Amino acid sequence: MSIIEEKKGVSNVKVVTANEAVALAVKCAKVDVVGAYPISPQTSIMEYLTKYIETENLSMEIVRVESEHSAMAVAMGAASVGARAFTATASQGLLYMAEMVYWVGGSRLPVVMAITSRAMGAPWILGNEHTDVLLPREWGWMVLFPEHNQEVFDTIIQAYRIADKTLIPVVVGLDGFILSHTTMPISIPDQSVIDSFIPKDVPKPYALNTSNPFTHGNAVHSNVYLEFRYDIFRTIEESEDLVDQVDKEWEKLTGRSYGGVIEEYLLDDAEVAIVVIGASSGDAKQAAKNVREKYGIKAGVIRLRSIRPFPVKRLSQIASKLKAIGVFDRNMSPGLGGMIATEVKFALYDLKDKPIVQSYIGGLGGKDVRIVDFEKIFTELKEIVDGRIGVQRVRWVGLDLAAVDSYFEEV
């Protein structure tokens, strides 16, 4: 516990799972109303914010639906009239909720979602994979990636104080299982200082109010739709400062920090670095102070916390640094490679002496992604910055091709 924990009087400390962290700041955020419909790995949330409510007399309103299309729809609803509004999903439930969260993030509702990352069907699996929590970011949400419970638990607080600023959703991802169901300490501040930090007072423009009816989500001409897309993409690209500040603001009163949209690791001497986000990031960490002390690569990691805003200025400033850079993906773009390494190269087209970038592939469906596994990416990459090897658009990490043809060619 940091001196500024002490100063402020927190002494509330728990062990949870990732997915208690995420209802106890839901609890802690003090929201009104929530939009609940079951799917593994969430469903603990909605179990723990009930068992709140029966035994702490909360006055959140849990409305169980019968879709995750519904569960939006019910956050939506209650975000249109100024109150504070979350839910959670996964996987197959995000999709069926696709049409909702679409039309949440085009009418600027500040409404805060959890999704435990999972891998989509077919075929039906229940493992880890990062697909399902990187859609969003094209739908006009914000997207951050917490690595660890305390910082799932911080992270929702900051999502509510990042939403009501901008008026954009925030979802924040955690990864299924891997996370949602491990159990860690967590440190939750004084009431008082969250109730500070994420005022519910703040002015809400979008409210509906039958004194001045107006509507969210009319029938607009083709003319100004462009506008609508354009202010979106605007606020979220200037956001990258704002998600900063915010980290900065929550470690002034907590101790706190996670380096706002990246964490930087062992980056100050480093020539190659990997690219990761979630919970395998302590892999990729432990893997890096390996290869130092084994190869004397000078290895370090890129923690991307915020996926929406992309941190193209930060990523600019570590990359102009380095010789080589591996992006993990722990999803993929079919046929093109993997969805974070399409946007790190994107970021960086106009970086004048750019680092090579290299995509890796790996961990789909909860596959296990080990430590030898980073080490021998950041292997491969001092290889390719000694022209060794060379680069290819993508190179899979664990995969077994023999046992690929062999399944293809029994079918």
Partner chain sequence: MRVLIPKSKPSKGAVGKTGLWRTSKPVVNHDKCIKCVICWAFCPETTIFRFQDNSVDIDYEYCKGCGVCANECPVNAIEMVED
Second form
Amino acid sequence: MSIIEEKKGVSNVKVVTANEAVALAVKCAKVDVVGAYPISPQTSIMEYLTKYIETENLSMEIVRVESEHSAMAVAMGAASVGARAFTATASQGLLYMAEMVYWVGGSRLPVVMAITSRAMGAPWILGNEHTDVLLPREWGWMVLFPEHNQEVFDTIIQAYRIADKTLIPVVVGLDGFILSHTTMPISIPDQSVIDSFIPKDVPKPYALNTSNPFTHGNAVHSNVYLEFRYDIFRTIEESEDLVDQVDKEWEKLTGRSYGGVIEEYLLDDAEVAIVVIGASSGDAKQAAKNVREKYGIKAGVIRLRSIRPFPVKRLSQIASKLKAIGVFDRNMSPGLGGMIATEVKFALYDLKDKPIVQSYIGGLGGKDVRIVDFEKIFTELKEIVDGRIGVQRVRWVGLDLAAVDSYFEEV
Amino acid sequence: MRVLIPKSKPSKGAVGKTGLWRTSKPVVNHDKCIKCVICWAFCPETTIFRFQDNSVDIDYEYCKGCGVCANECPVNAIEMVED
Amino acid sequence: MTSIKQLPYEEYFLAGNGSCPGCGLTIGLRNVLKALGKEVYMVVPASCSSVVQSPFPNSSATVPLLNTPFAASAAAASGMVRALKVMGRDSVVMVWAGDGGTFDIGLATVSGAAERNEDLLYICYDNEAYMNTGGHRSSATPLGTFTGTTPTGKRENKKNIPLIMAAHGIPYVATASIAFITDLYDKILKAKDMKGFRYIQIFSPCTPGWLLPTEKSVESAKLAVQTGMYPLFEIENGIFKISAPSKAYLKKEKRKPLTDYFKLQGRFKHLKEEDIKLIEKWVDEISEEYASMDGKKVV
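Can you switch from the form predicted alone and show the form predicted in complex with its partner chain instead?
Next comes the full complex, and the chain you just saw is listed first.
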């Protein structure tokens, strides 16, 4: 517990999984309506929420729907009349829900959704991967990605603040199984702190009502559709500072902050750095420390906390001091590279003194990525900087084609 | 912060003066009219005015000229004439 | 029973909207809204009504209206109704969906909301095909009908959604027609004051989709009842009751010939005698079935 927390007399520490942290945050955010549908590894979020509702006499409504598409539709219907709404999903569920996710983005409704990351079939797979969490970044949503259970709780609360302010819905991604099913202690702030941070009596010009009726989401002519899309683009683009600012304000109240859009680790004197998101960041940080000690490589970590807004401004400032960046993607854009790597390259292309950017892909479907793998990335980056090896479009982490070699067939 | 929300306000003539779509128009013969207001009830376009004495009048600005009123009138008091 | 003269003067759906001349759904919607008044929220999935309500920045609806993707309306309405409950606002939530959004793509969603007995009024205006795409078969399209995707006539009978909805054990199911406007009005009034999931299906001719002269929409809807093609009934708390406009037509000898109904509409123009016999068989069977159910608890 931090000194600030002790000073404020906040001492509610619970040992919980990240899924329970999400559920607790939703309860503390005084969400009005939840659209609930189970899918691994998200399911326990809904179990916790239904338990709270049925045993604690909350005024929250939970609608146990028949599909993810409907789970998001419930959240949308609730938000459309000014209620605070939440849902959660993963993997196939997100894909089934996709139409609604896009619609909510276009509707400018401040819904918050947790995505407990999981790879997608075919073939069937349960393991962790970030492709699902990243998809809504093209769908008019903000996408935030915390590293550990405490940050998961805090980010859900911050997400409501950001959504209410911008009328852009927010995805909070968390690593499936690695966080969702792992317990850690978290500190829960006093309810009054949360109430003051995310008040409900904010302007809601989108909220339907019978005293001043209007129609939401009817057709537009093509002469203004571009303008509606532009406003979503602009709002997300301009929210980089807002995400920083919300994180700083949260720190004032709780003593905890995470660097806003980017957590910077050992970057002051760094020559090479790994860009990474989510729970693997801890391993990347340990690897940076290790290669500094073992090989004297000036290594650092850029943990992207915000994928949308993509932190172009801050990343550019950091990158201009670096010689090489390795982007570790637990996802892929088939035939091109890692999804984050392509965005990092886009963001840095106009920099005068830009670093080399190497895309790394690994950990798909939950394949283990360890500290030594990140150490190897650092040493490779150093070799690239020294001109001993070249940049490849993608370097694969843990790829073992021999394991499937005998199953290939001719077509 | 200024945001653009996809919402629309109620307004008459939301797609314009739909009376311009018309090729023929209903004309009420008030001498024949029995004030049953059937034409008013079945008008698809909300373009038949119903007065307190149950007499009716046509809103030609928006009437699309479908002819349902003339077809349903039980005493043939509405005639469709070329517009 | 309400008479035509007793229908309220107030209008909640404005003139100069995007509907086609002679549109059946606007006749229905106008009168449904008269029954509901202004304390109602509308939820509308992709359908003709997406166009009929007119484009940004205008709307022809004077009640709050939420547009949703095609299969989402019953779930969005569920979220809305729960939110209004939490916030202590007492209004009716009405889904206004077409047959495609109800019988086909939205069926799982409608079934889910009905199974949860969500406190909402679900209205399906049934124009018997995907009319907003230009006229394509849905599972509400009757046997033999020409559509853009059944160019030689549909091979299957219409799906009986009202009975499927009744099987959910919901408090109220009804069929209605834009031709029997006071029967429709009274059904909406009754449903308005009930709690739980209420399903009403309104027969709504589509003049361009049915290749029907614009002035004939009400007349053809009347014939659909008089020929037995579209029986009107209620299932209230499980008890089936034939509605007054259909009462006489349960008996075969009282029914008007199907050809009276078919000849008005281009979508039936190609029907051969044997096709008509097949449709007649369906009408006979369904009429007999309903006659045997009348007054009985069926769910």
